[in-house]
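What follows is one chain in structure tokens, specifically the form predicted alone.
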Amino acid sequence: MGIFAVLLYVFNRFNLNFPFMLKYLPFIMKGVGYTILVSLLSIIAASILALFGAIARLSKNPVFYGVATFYVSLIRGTPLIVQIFVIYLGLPQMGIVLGAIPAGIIALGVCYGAYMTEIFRGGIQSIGRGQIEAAYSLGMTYSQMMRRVVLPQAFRIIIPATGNEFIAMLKDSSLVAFLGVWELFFRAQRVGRQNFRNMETLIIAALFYWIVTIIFQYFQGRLEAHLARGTRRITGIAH
């Protein structure tokens, strides 16, 4: 109670106009759909990227080694603001043109693609040697042995990491406002220069931002849960 109390000390310092929030509150709220739908892709198409770049970090191959280290060091050590504009504006000069919501995925993708490539890296590592041998041993290919026994097992490990990379995902998709894409920052920041109201519509934002992320995590923390359930189970029967 008494951090709200703070927070509505602070909001009344801040002379907020609810009338006006609560006008506009139905039109910022449209674009937390268009939030949502671009950080659900850049995750999915991020995770596909890791998990290619994470094995061919640990393959042996000097060609897939130097590409996949040479991507993470790249995108890692540049801006996501930058990388979002070379795909939107720089792609246009090679004749690739991009409308601006997947610009925004691609660039969301390919960046925290760099970033969870390491996850998935430490994910695989993380398994057992005598496993893999092991696979091998009953005739498996590569192939074989990654999909049956390595990622599941990894799978379990990466979740708790990827989940905090989409929470923060989902946090830098307001970037993409800058395309001139109505997600829920953009929304915002026009009617409030629009009105002056600056204040008001950035805390619906912030808020709305807050209130998907609680969700997020909820439904992570079942997932985490569910595989923790079947972890101790195979443990129990090992025991």
Contents of the next structure:
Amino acid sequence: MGIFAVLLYVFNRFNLNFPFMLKYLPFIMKGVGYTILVSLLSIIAASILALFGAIARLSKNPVFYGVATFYVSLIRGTPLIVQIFVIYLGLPQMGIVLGAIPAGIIALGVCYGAYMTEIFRGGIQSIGRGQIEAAYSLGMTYSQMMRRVVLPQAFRIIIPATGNEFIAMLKDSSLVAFLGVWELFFRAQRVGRQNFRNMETLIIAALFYWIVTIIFQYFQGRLEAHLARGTRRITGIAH
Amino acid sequence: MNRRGFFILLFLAALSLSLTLSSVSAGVLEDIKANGELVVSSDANYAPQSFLDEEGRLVGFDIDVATEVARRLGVVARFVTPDWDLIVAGKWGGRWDLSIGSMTITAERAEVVDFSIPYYYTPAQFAVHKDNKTIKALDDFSGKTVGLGAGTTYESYLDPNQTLTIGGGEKIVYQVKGVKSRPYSTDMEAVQDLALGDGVRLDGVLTSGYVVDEAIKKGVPVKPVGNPVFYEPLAAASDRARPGSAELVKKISEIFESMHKDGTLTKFSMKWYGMDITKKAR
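Can you switch from the form predicted alone and show the form predicted together with its partner chain instead?
Expanding to the full complex; the earlier chain stays at the top.
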């Protein structure tokens, strides 16, 4: 509560024009849809990439391992905004012309896929060797072992970290504003600039990012509790 | 799994490729006619040329001009709003057909885009904070820090390593020397930074005279200094890399010609600026 009072005091000192903020709040709010859409599609793309990336990083096949390791190194070693512009400006030179939204989703997906490859790899590696051997000794193939034994357990470890990535992605999705996607940040900037009141509109956008993050955190907490059911019961018996 | 995974990836890659490869055709004008729409890029940061009204609709002088141009082409206008840097960089990859976004004709830009004839003119204006007492004339700017939009003609003007050649190559008389320029993503951030106070971050800005007027109108504490340093002819632009670009701007020039003659441009100018700025200044 005290922190909230401090925040309100600071806002007060900004000398904000509240009628102006109220007037443009609905317009900026309409950007939430694109922000969530871009973030959701990007996290799906990133998850798919990360799954293959992690399996390839753990593969004994030198080609898969090499490609995945190179991908993680290159993407983690370059700024996201550079990747967005490379995909938006660079690909057309090769004859692949992407619109602003697909280019943004691919860039975010590729970037977060690299970070999440490492999360997924860690999750898969945390599953004991004995489990894998047990699965094989039951006659499962590699694919069956992954799908039925390793991944379901690995997800429990992967989900919290992935949720964290998604929260980061929600905010990094603002970078697609540079390509002209009318999401939260784009709308806030346009309205702010033309009225010489950037502060007001950026605060509105910040508020909405925060609200979306809080809502997402709630659902993530529920999902984690759901996935943790099994372990909690077992530890309960063990002690 | 490995092999199957690889094939799934390959399939996804092929799918995304097939979805995105744009159809190559005879020329941009034919594409516009075939699609029934003219895709126009506009930088929606500047009132009254291109901005968002209270309902969030794109409006302004540029928007009216583009809508009328499309109408005279027999198609409808659709607007996209990429960052200014992306518009002036050229190589649009066919994502939009034409820029009607108050772009100044310069020799440097003409290397990547084709220009139509100008549809209006804007003065380049220095401004300072209202409280400033020391900068009264243009040469008082020497050694001062001036904010401006990145990738604008104003940035080229103040950059000693660049020569700004505008329009038909009219000579630009340099009335200021040794100015430190500080680029912002748009002119508007520069104006807002100047508004923080005299010399707080900036000593002045260099932007369009209409941006200064608009700022004063909206209560921003700035004031113009001196006469405009140069006048810019603003035109529609088309991506040179696109087949048929030259034909498109020729057609657009013809349309502008008729819009100048029949008073349509003057009408739009009166509506948005309250004065006729479609005639060559000076």
